[in-house]
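The chain below stands alone and is given in structure tokens; this is the form predicted on its own.
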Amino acid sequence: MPLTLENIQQKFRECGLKSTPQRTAIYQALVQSTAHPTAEDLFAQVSPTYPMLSLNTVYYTLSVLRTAGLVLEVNIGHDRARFDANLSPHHHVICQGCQNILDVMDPRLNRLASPSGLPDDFEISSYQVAFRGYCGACRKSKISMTTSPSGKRPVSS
């Protein structure tokens, strides 16, 4: 169910934080993603909208939505942070070649018992399972780029 305008200035209230059109436009992009966009990606979706916002402001509104509970910083192995408004319990698999990132919604996961070996005094707040593979786009795209002019594939020595 997408969240109303009404909606997030209810979030944004109930977190103490102000209301403004070009917060409330990040997030809701943010939210209406599945892709886990960068700061970059935002900005670019949000700012034909708002030409005066600016790259900087997207950070501090990520920042600022980080903070306060609302947006999870998903940095997994990439150069730039994603963020995902999507906070209930749930984790990643990552392709290594386009760095796309879906969600994997499997209960099992949730479950996992803590590792075997951590000091009996560390309590473990969160965690997060990653699967990093190649998607079929990409592993075509690996096949294609190994393959000869022929039509076939280089001999190893």
Second form
Protein chains: 2
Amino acid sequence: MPLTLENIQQKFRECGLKSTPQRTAIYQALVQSTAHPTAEDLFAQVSPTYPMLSLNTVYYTLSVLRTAGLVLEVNIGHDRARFDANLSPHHHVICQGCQNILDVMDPRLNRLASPSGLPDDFEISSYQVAFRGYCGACRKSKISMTTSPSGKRPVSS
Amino acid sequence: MPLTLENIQQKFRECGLKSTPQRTAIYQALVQSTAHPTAEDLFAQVSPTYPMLSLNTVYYTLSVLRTAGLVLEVNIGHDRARFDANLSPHHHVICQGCQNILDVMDPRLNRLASPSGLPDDFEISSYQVAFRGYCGACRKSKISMTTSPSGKRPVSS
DNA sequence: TTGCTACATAGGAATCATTCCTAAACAGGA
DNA sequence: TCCTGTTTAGGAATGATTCCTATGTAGCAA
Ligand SMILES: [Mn+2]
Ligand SMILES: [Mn+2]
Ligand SMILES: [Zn+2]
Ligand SMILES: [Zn+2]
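Show the form predicted together with a further copy of the same chain, please, the one above being the form predicted on its own.
After this comes the whole thing, all chains and molecules, with the earlier chain placed first.
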């Protein structure tokens, strides 16, 4: 099933969500992306089509979609919140240079045994593996960046 | 080796760090804790002994210790930064009720194979597994908390 | 022991992502 | 078509973290 407008609107109806142009555009932009964008990324992408769009609405919409279970908040580190409409179980790798986040679909990671050594009454409901490293582009430019501890984004897809 | 003052001061010297009362107290508080405290947690703990201590100094000290490799920033989610002086490789579980973070020392988790499906030029340098769930105390009180999406901390320490 | 100097501290202001507040617009059902 | 509860936009508020800067001081050398 491709992501036609009717498809999105039906998904909203199934979740009991009103279907508005802004909400549809924000969700569609997120579904089409594999970059795990921030609220501001989505705002920048949808804004040209809806010049009246408020960043506030993006935040509100994302919280609604998250509550409905259509969107996941994928935060690696404690910087800006990043979002993911890919609901299939998977993990992530973040480039410490450009901060780009890639999906890691390796099915072995979805079978990790419950960890030992926890209190008996602690109940694990989920887990996420966050890999860190450097992408090819950032590895090449890493030599010249001895000063700043956190690099800028050279390539952002 | 217990954590005497001389021990801490020697460790600072080995890293080329000046040894000040504030710095020593902050690091000592972090070493003694297993709670992965925030900067403000540490400020609250050290403040009574050093009433002139600035929260700013806590942030600066933590960044210095992190750069020196004596302290790790353990951020699960993108909320406040939390710190860890436990340098042995391990992972974490966070209670979604009280936000307490526990260490997960299961050695199996330190042997995960490099994930498949990544671009060839991506170089993984580390990874961290973050488990989520509910501790015993929060499970018991979860029934009465249908309204607030993120609960308060019932037990902290 | 004394003096120098680079680093550390404290306090205030600035930053910035996110949330709160509120009035107007509107989607969806009656 | 009308009503009502939701959604939106915009402005203000919040709060963690960083920036700026003057003063203090640890560690080294004379
Ligand atoms: Mn993803
Ligand atoms: Mn830990
Ligand atoms: Zn990169
Ligand atoms: Zn708990």
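Numbering follows the first chain given and starts at 1. Heads up, when I say rigid core I mean the largest set of C-alphas that superpose within 1.5 Å between the two forms. Model, not experiment: these values are computed from the prediction.
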Item to check | residue 122: Cα shift of 2 Å or greater between these two forms (core-aligned) | outcome: yes
